[in-house]
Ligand code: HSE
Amino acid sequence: MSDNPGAEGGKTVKIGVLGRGTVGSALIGLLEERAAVIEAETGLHPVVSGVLTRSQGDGEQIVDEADVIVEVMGGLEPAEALVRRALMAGKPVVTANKQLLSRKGDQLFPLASEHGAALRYEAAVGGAVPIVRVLGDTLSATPVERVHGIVNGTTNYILTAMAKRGESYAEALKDAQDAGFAEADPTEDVSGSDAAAKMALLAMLAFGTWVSIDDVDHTGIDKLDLQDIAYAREFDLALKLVGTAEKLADGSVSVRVHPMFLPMTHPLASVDGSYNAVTIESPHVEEITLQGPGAGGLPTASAVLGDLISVLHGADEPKHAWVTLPKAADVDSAFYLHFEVDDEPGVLSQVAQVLGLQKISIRSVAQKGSGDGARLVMITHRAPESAMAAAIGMISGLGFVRGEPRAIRVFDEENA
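Put the chain from that sequence into structure form on its own, the form predicted alone.
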């Protein structure tokens, strides 16, 4: 920290900002706007000492000259090298980079502890939703059984537009881009990769075991169809991209991200627009749901600023005493199935026979004719996901099936 006095007589703290995109720009604005409040609260006057953009600035020089580093540039390089440089110099780092932490966190968190440097990442998971603080601090000694939620504001905005306004996927994506909730290249969001990285971090906090993004089975929303949402209404369900991290009865951990149909009574079913919501389940606290803005520069920058203030207060790096827990080989789920088929006798019975061979029972069925074809939609009872994959593979090869079947998970209130 510099001995130069701030506006209220406190010391100056130099903030190096790596990245000046939507979040970085919003953060710099907040630092200027809230500088006097931050100084009054911490005794330190924040000054942005350097900003790295794609075309300006020397990252290593910015790290070396700053007291605290804020990394909001995203990606792996040069972010990883600069974060390592800061941590090895004992400098606190605040980051919103979930891809970096979910791929390199098993190296970066121990490095931070080794050099006595805080590594804060609230903004990497839920935007303005303080889920990292709750799991890492408030509930750090509480046994958690499951964390599940909507952790990507872009996809939730798109699905809301499809459900509420009847827009196609392409129309809803364009709306999200025009509103600033989706990037020009939305692949990381719509593929489920962004949510998978966040769920890996939440699993690490909830269960005390390292989970890489590569351990997270994930599917995005880019293959969904308006027909799925229309049929969901017939079953009184809402379609969301849901991330789940849970510890199973055998002690293994399952982390996954998939589109999921939720009953309207579920707390996540009514979470619309760009909002995020995360539910924590524990025998000690039953169920806690946190909700708030999950996309956009200002909500994310606000979470970054909260971490920064914690660092200025001298908050320690949360300890990551990881144990090695096995990754679950298979989990059970109920499914929504959608088949485009020839309109001929015996189709339903043949599909049901294949499902029966995999010990999958059917809960409800809807069938509608369409010219010389038909749409066959059904909801199954819970079954191993591996069994469902095998059944879908067999049904796809039947001569009367047109196109690729769609299988979407359904939240089962009774057995979840």
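Same protein, the form predicted together with L-homoserine (HSE) this time rather than the form predicted alone?
Shown next is a single chain and nothing more.
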């Protein structure tokens, strides 16, 4: 930190800000607005010593001249090189970059420890929802069995707009982009990759094992059909993009992100708009749900600022002594199934027979439409996902099935 006197006569701390998008701009505003509070809290007056934008600034020089680095530029390069440069110089880094951490965290966290530099990332998951601190610190000695999360604000905003206001997918995506929720490339949001990166980090915190985004199976919302949302409402189900991180009885870990139908009674079912929410399940604490604004400039910048204050306080860094846990080979899920079929005798029984062969039990079934527009809509009980994939493959090959079958996971209260 610098000995230069700050505005109130205290020491200054030079903050190098890498990125001036939605979050960077909000942070720079907050640093000015909250400067007196930061100084009162930490005894240090924050000064933005450099800002790297797409067109201006020298990243290396900004890192070299600052005391603390805030990385809110996103993407892998040059973010990774600049974060490494800061850590190797022993400078604390606060980042919101979930893609970087979920791909390179196995190198970056040890590098930070080796150089005694803080590497904080509350803003990388859940926007303003303080989930990183709760899992990594408050619950660090609690045996977590499962974490469910709505961890992408853009997709939750889109699904809410489609389900509640009947907006088209494209219209809702544009609104989410205009509001500053979406990533620079919204494909990361709608493909589930943003949520997968965040669930990898939550799994790492929950189970104390390194999880890369490459270990997270994910499906996005870009291929959903409005019809399915409408049918599922008849079964009293809400559609959300849900991340699940769980430790199975055999000690293996499964982390996945998929559209999922939730019963209206589930705590995540009523989380709407750009809000995020995470439920943590443990025999010691039953279930804890944290919820709040999950995207956007100010909520995310407020999480960055909280980390910055911790760093300026010199708070102890969480340790990353990871254990090695295997990746689960298969998991059980209940499914919603939609088949376009010929409207003929025996069709339903043949579909049911294939499901039965794979030991998949049907919970409810309905026929929609008739003649050329006939469709079978089913909800199953839980079964291994590999068995479901095999059954769908077999059903697709039956002569009376038209179009691609659709399968969406359903949260099953009985067993989950």
